[in-house]
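Below you'll find only one chain, the form predicted alone, shown as structure tokens.
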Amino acid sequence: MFGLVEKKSTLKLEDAIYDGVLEAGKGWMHELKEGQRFMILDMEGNQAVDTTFYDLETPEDHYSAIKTIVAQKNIYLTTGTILRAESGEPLLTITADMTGRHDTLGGACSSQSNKVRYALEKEHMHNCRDNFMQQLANNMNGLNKRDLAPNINFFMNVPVTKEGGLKFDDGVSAPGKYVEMEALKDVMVLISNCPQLNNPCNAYNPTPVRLLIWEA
């Protein structure tokens, strides 16, 4: 498995028990019960969606990019990937995917990364780390900024160069593309719909995404 394993969802949008639009630059936090399906739908194309997950029973056991990559021996996430926690326990599995490009190496943008990567005056620009911290501060599960975790940048195209470096390329997603997951246990989903304007991860124009949940 080295790239896209394309598989279409078998679920009907009208059967979803949750169907909402998350505007560009906004955060979102929501519980998923074991067996529920969760879809992120890229409404206008080329929109990075920074996302991480927490085990609801033991929230300190959050998503781990390292455990996920090592277990599947592949840096690319697509249909069949099991998203694992720091303990190695499976949290979710990707059940449908239409792009095959979901970065889990680059992390979330922050005021610090905006300043270092782009320019001093970019430090105060809206970023995903701030969205994550705002959502954590407002949640009722006892999570706080100390619980910030590694994340996945769904739909974000970050190829690894021959020299082992990372670069931000134009996205390969398009309007209507999606990724769908199944919760393998009760989890909390934390999202920042990326507001980044300094690289092509959002085609320099952040846009809304649609979030849907189906019962098991």
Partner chain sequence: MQKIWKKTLKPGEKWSGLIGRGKYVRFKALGSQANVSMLLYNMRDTSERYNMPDTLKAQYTSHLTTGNVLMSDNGRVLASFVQDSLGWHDTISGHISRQEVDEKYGVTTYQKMGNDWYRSGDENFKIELVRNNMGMRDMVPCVNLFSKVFVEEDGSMHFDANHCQEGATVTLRTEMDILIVLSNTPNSLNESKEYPAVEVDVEVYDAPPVDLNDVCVTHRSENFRAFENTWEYYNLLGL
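What would the structure be for the form predicted together with the partner chain, rather than the form predicted alone?
No partner chains or extra molecules come along with it, only the chain itself.
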């Protein structure tokens, strides 16, 4: 059943109560109320969108990559996946998906991991973790570095082999592809529209994404 569970959205773009473009390399933090739908639309294709969630009521209960994949016994996220918090509590469910493969093992890029993975001189490059920390600093909601646990990479392809290998492949997304989810309780969304230039997760070309919210 897993792999590509392609399902189109039934919502109309013009009905969205929020409709914004998040430029390449930018961060975003926004509340979602229970029942609201949220869509990330890949405008130009092959973009990776680093995303995590917090239970608005108990923000120390962050999105858990592991609780999410172990509950469904599958490492890839697609239509029907329930995105869970560390407590096991369902936060959101994926309601539509045009790519069928989203990663949650690869985490976010950071200045420190770029230095280790590529070279010393990559330390200055813009990265997702800096975006996350910038958003936490701007929003003053009590969250700090300790609340940054492994996130979701929407549209990113990180295949794992039976023999225990792992690599970064070209994205499986294309212009106009999207993923849509429904909030199962009030959550805070934290996004970094990935600025990574050292691997093919963005096809070496970070591009903008469109973010939309619909009323419950």
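Owing to the predicted nature of the structure, the values given are computational and were not obtained by experimental measurement. The term rigid core refers to the maximal set of C-alpha atoms that superpose within 1.5 Å between the two forms. Numbering follows the first chain given and starts at 1.
After superposition on the rigid core, displacement of the C-alpha of E57 between the two forms stays below 2 Å.
Its Cα shifted by 3.4 Å, K162 is compared between the two forms on a rigid core fit.
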